[in-house]
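We begin with a single chain expressed as C-alpha cells, specifically the form predicted alone.
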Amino acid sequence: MHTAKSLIALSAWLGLQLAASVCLCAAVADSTAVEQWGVFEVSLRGPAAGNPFLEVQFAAEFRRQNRVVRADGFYDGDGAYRLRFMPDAQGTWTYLTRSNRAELDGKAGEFTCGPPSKGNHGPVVVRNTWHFGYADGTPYFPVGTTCYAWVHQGDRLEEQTLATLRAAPFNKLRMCVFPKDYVYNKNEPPYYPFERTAAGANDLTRFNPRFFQHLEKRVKDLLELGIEADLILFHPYDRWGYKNMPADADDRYLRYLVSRLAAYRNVWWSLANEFDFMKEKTMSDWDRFFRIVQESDPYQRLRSIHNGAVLYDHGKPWVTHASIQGYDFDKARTWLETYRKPVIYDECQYEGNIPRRWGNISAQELVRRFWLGTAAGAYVGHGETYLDADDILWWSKGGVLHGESPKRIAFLRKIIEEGLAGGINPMNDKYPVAGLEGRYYLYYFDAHQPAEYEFDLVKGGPYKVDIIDPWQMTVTPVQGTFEGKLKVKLPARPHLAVRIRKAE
C-alpha cells in the first residue's frame, strides 16, 4: 500500500513528466535527484490566454527540515510555467507551489539533493572581507575578461568564443543582457528581449522567451567551463529603447530575469555598465533596482555596479563588492578600508589598437596594471580591442584572442593561486605590496625600481625569496633563507616583482 507521502511524490512526478516535452533542464527529467548547488526545475502547464506575464503569479516554497526558501516562477511561453531552485544542502527537499491560478496552485513534490559533482564548488561568495571563495571553502580569485555583446552574435561566433574561453585563463566574464549598439557593434541581435511589432516597437508587457532561453543556454555554457557570468542588467549603448523604459517595465524585467537565472550558481548581478551615463535614471532608481534584485534573489548572488565618470556609493548595504572603471590603483587601499568589501578593477582600459583612448594600450601596459592592482590588494579585469575587418573585437563580440597579455595573466593567476588561500591584503611600504604580515609579501617594482632594496621583515621567519619577471614569466629563487632586514639586488630592467614567503 502506498503511503500518503509516496502518493504525493508520485503525483508530482507524473505532473512533471507531462511537462517534459517543454522542459529545458535535465533535472526535471529525473525529478527525484539533483546535485548540491545544481538546478532543480518544476515545469507545469498553465494558462496561455490573455497576458500571463502580467496576470499570473507563480511561486513555490522549498523546505528542508526547518528551512523554507521561497522562489518565484516564470512564464516561458506556449503555456509553460517553470520554477528553478538551487538546493544548497544535501538531503530531502519538498516543495509546494502558490499561484492565483488553480492549474498552478498547490502542486506538491519532493526531491533528493546529493553530493556535488567534480568541479562543482558552489556559488562564489565574499569572504575574509576583501576576497572571494566558493561555498565549499575552495579559494576563488577573480581573473575576469569583458565580452559585452557576445551572446547577441549568433551561434557560430558564440561557439567560437566558448572555444577560446576554454583555453583562456579567465574565470569570470562580464556580459550584457540587452543587445548593444556602439562602435564596432552595429549588428542586429538574433533575438530581442520583448515582443516587437513589424515596425520594431517593443511590447514591454510581453517578454520574448526565446531571448531568455538563449541567454540561459550561454550562462550554462559558461558554468560548464567554470566561468562566472557577471551579468550587466542595464547599459547606455542602445537604439532599441531598453535604456529608457518606464519604471514598471524596468522593475518587471528585473524580477523576471532574477526568477529565470538566479538558480544558476555562476551568476553575478552587475546593475549597469557606466550607470552614470544613463541620464534617464536617477540615483534613487539605481537604489531601487538594487533592492529589487536583492529582495527577489533567494540565493543573494553577488551584486555590483560599474561606473563611468561618477562612482556609486559602494558602501551601501546591497552592494557586495566594488566594480571599478579606472586604473588609479593608488586609491585601492582607501576603497578597501572604506567599503570593507572586495574591489575589482573590472575595466582598466583594453589591450588593442583601435583609435580610441581606452582601447589602444599595449599588452605590456595591461600586464603592468594587473600587477599594480594585485599588489594593491585588489583584483583586475582584462579586455581586448584589436581592429578586425569584420568588426569582431573580443571586448564586444568575442571570437578569438589576438593579444599577448592573456598568457601573462595566466602566469599571474598561477602566482596568486600559489599564495595564501585567504587572499592577500594591502600593506605599508614605499612600493606596492600586498600579503599577510609574517607569512607572505608580493612586491611590485614599477618603471623605476632600485638596483637594490632592503626589505624589513618581521621576526618569525625564515623566509625564502623569488624574483619574478611578469613579462618573461620567470621565477628566479634567491639562494638561501632570510630573517629580519634583507637586501636583494634587482635586475637592471623595469617591471619586476619580488615574492617573499615563509619557508616551510
Second form
There are 2 protein chains.
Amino acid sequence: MHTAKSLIALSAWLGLQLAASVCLCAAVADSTAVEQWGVFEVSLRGPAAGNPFLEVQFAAEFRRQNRVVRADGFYDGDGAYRLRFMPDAQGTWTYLTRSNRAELDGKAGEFTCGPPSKGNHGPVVVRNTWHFGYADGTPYFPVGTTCYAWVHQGDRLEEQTLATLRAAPFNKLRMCVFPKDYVYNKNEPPYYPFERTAAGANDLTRFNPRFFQHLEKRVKDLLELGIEADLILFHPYDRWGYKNMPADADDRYLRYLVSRLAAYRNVWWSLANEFDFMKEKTMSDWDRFFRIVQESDPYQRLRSIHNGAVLYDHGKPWVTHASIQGYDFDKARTWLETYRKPVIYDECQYEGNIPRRWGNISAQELVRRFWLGTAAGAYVGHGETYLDADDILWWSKGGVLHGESPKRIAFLRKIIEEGLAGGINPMNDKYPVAGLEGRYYLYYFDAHQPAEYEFDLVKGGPYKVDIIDPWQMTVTPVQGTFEGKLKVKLPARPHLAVRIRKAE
Amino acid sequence: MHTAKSLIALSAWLGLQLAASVCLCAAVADSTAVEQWGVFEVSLRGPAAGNPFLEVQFAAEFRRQNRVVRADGFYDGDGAYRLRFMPDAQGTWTYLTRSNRAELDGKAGEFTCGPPSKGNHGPVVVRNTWHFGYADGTPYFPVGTTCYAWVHQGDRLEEQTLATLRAAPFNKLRMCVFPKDYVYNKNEPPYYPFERTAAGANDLTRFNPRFFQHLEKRVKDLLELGIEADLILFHPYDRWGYKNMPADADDRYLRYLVSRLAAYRNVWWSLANEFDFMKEKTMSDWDRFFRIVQESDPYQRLRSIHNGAVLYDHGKPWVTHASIQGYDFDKARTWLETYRKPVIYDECQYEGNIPRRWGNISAQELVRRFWLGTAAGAYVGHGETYLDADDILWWSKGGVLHGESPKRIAFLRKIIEEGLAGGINPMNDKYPVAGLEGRYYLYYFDAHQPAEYEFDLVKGGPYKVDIIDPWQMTVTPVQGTFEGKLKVKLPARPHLAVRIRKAE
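Having seen the form predicted alone, the form predicted together with another copy of the chain:
Below is the entire complex, every chain and molecule, led by the chain shown above.
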C-alpha cells in the first residue's frame, strides 16, 4: 500500500490521529477477547465495486499503554474486509481503523488479551545467536520437513498429510504459497492465487480470496499441530505465470500475503525456494522483497531465503537465519561465525529412490546428515521422495511417510531436547562436536570407529558419558563419572555419537 | 657425485672415453647374462681406507648399438664396489667403468640380455595420461597399501608381512627408507642408515651398507611378489636425526640410494611422506631433491611427493603422478585435468579403530572411498590401523591384516582389470563415473539409491549392464542389451555400482 497514492492517504490519516483516538465507535471485531499470541480479527463491510485490491487502503493501529502496533487489513472478496492482529502482551488493547473509504475508516474498539492456552508458546524468534526459542521462553529446536505443494492437493490428501504430521517428529514445514509444476507435480491446483479467465490468463490485479482462505486454513491446521509454517513466497517451478510477474504485481502480492498471514504466530517467511534458479529476478528484486516483507510485517516473523546453486548473502540485515540447500557440513562453522545467525540446512537431499540425485539418498545417509549438521551447531531438514504409483511423493504433495529416517529424526530431536535449553554451539575438535564448554558435548563420529578416544574437556566435571547409536536409537551410559581428560572405551563401530554432560 | 671436485674427475673421464671404448679388459660382472628388466651387477674391489663414500667416484656407461646409458656405482663396505644396471632391451650390451681410482677405472665387459622371465613385465610407467602400464604393455592399475616401517622390524615380522602380501590384493607398497618414530612405533630399527657411535651420534658421511643391503633384499622380495616398492625418501617422524640433516648429507643420501636401488624395476621414488610437515625443509629443498633423483636415475623411475596439509605443485615437470593425502574425491577431476598426470589418493585414512581420526574409518567407508576414487578416474591406497597388544599395526609395521576391506579391494581390482586395458578416465554425469565414451562406464552411486536411472550414453551400443554390490562382492547382469538411453531398474539400495560395457 505504499504507492505514491497511498502516501497521500497516509498523510491525511496521520492528521486525523488525535481526533480518532478519542472517538468511541461501535466495536466491529468478531470477538472481544483473545489469548496472547492468538489472532484478533476485525471484520468490516466495504466497497465491492471497482477493484478493491488496488483502490482501497485499510489498516489499523493497535494500542496498549504506550505501545502502538500498526497492521494492514485486506480485502477478502464479496465486500468483506478483514484485519488480523496478534497481541503479544496480555491486557486491554484498543484499536482504530483507517481507510480511504468511509465504511472502513475510524472504526475503533477494544479487546482483552488473556493468557495463552496450553501449547501456545508464542512465535519462534532467534535466540542465543545460533538458535531459536518460543516467545514464552520455551526452547524451540527446528526439525523440519518439506511438502512443497501440499496445500494444492485437495482436502482429502491434505487431511491425510495433517494426520501424518500429527504422528511425525517435525515441528517445521517448508511449503510453497504458489502451486508447483515439476516432475511428479503436474496436477492443477484446486485454487489459483489470482482471478483467471477460462483460457487461463491471470488478472494479477485481483487476488482470489478462496485461494488465500484455503492457505490460511492449512497454516492454522499446522499451528494446531505445533508446526511452524515456513512459507515459500516465490519459486521457479511454475507454468501459470507466478514466477515472472511484473514488479508491481510481485510487491502487491507480498503485501497482501503479509496482511493476511502475518498474524498467525507459526508463520515464517522464506522468500524463495532456489531463488537463483528464478532467472527472471535480480538480486535487487530479492533485496526489495525482503524489505517489503520487513516493513509490512508488524511482528517481524523469521525471514530467510533458500538457494539453488548460489548463496544469497545471509549477512544482510533483513535475513534472520540462513536457509541452506547443501550438505557440506564443514561449512557450517564458517557460516555460523560469519553470519552470527542460526543456520538451517533446510534441504540436504531427500530420503527416497527417484532417479534424481537430490531425491534418492538412503535413510542411513539422511540420518547421518542430521547428525553431522547437529554436531556442527546447525539444524537440518527432512524430505522424502519414494516413487509412488500415483506420484504422491511426500516432499511435494504430502500424504504418508514411507521412510526409515523419521523415527531416527524423532530420536535425535529427543536427544537435542534433553540437551541445553539454549541450544548447542559449534565447538572445535577432531570430530564434529557441538555443545557448551564444561557443560555439554555432543560428538558424532560418522564413518570413524575408534575403539577408545580421549576427550580433552575443560576442567570442571565430573562428567557423565553416553554412547548413542543414532540408527539403533539406543543410549548406553558409560559406567562411572569422568574429569577433564576422559579416556573412554568405544564400541569400534561407525556412525555412533557420544554425549558428555556435566553430572548434576 | 656432482660436487665441484667430481666435475673435474668427470671432465678427465670424458677425455678418456674414446680410448676406453676399445680397451678389452677382464670381465668383472657377477654373470654374463641377464633377463630384460633384470639387474646386471658389476662387482669390483677398491679402496677401503679413508672415506670411500666421499672420496671415490665410480660409474659406468652401458652401450647397446647407438644407445648409451650411464649408471652410478656405489661403495658397499669392506672394499667392495658395486654397480647395478637394468637393461631395457634384449641383445648384447657392453660397459666400461670410470673412476678416480685405478682399481675401479676402465673395467670393460659385455653381457647378453635375454627375454624376461614369466611374470617380469618390466617397470611401470605412466601411460594414457592418467594411467600406468608395464613396459611390456601389460596394464598396471595401482592398488596400493601402506607399511611405512616394515623393513625396520626384524626378519621374523618382515617375513610375516611378505607372507601376508603374497595373499593380499595389493600391487604397490608405500614404505619408508628411514626408520620411523611415532605412535605405535617406538622400537629401534635393527639397522641404521649411517654409521653411529655407541652414544647414537650419526656420522652422516658414512653410510651403513648393511642397512641398505637389507633394504634392497626387501625391495627384491616385493619384486618377486609383483609389488611395486613406493620408496619414501624422507619423512617427519624421526628421533635419530634423519629429518634434519644438512643439505650436503641429504643430497649424498639421495645419490647413494639411487645408485643402489634404481636398477630394481619395481622401485618408485616418493620424495616424502607429508613433506610439508618437515619444517626443516623448504620448497626449494624439495625441488632440488626431485632434480637430483631425476638426474641420477638412469631409468626415470616414477617420482611423486605426498602431502600433509599442503599440496606440492604436482604440475612441476619432475613429478610423474600426483600422490595425494585426502579423501575429497570431487577434486580428482580438477587435478586430473590440471596436471594431466595420474592421481593416486595414496592416503585416504585407514581402516581401523585407533583414537586418531586418520586411523579409524570403517571397512565400509574405506571400500566406499576406493569406489569413489575409481569412479573419479583416480586410484586409491589402503592402510590398516587396528589396535594390537604388541603395537603391530599393519600401516606401519606390517604383520597380518585384520580388516574387512582387503577382500573388497581385491574384488574392485578384479573389476578394474576386467575393464579397459588403457584405464578408465573421468567422465561427467550426475553420479561419479569413469570410463571411455561409447565403450565402458563404471558408475558408483554412493549413498544414493535410485529405483531406476536413465543412463544417457552416446549412440553406439548395444550395451550390457551389470549391477555391482561392492560390499557383497556380487555382479548381477541386467537382462538384455541397451542402446543410447538406458533406463535401468536398480535395486534401490545405497552403495551400489553399475557397469556398462559395449556388447562385443
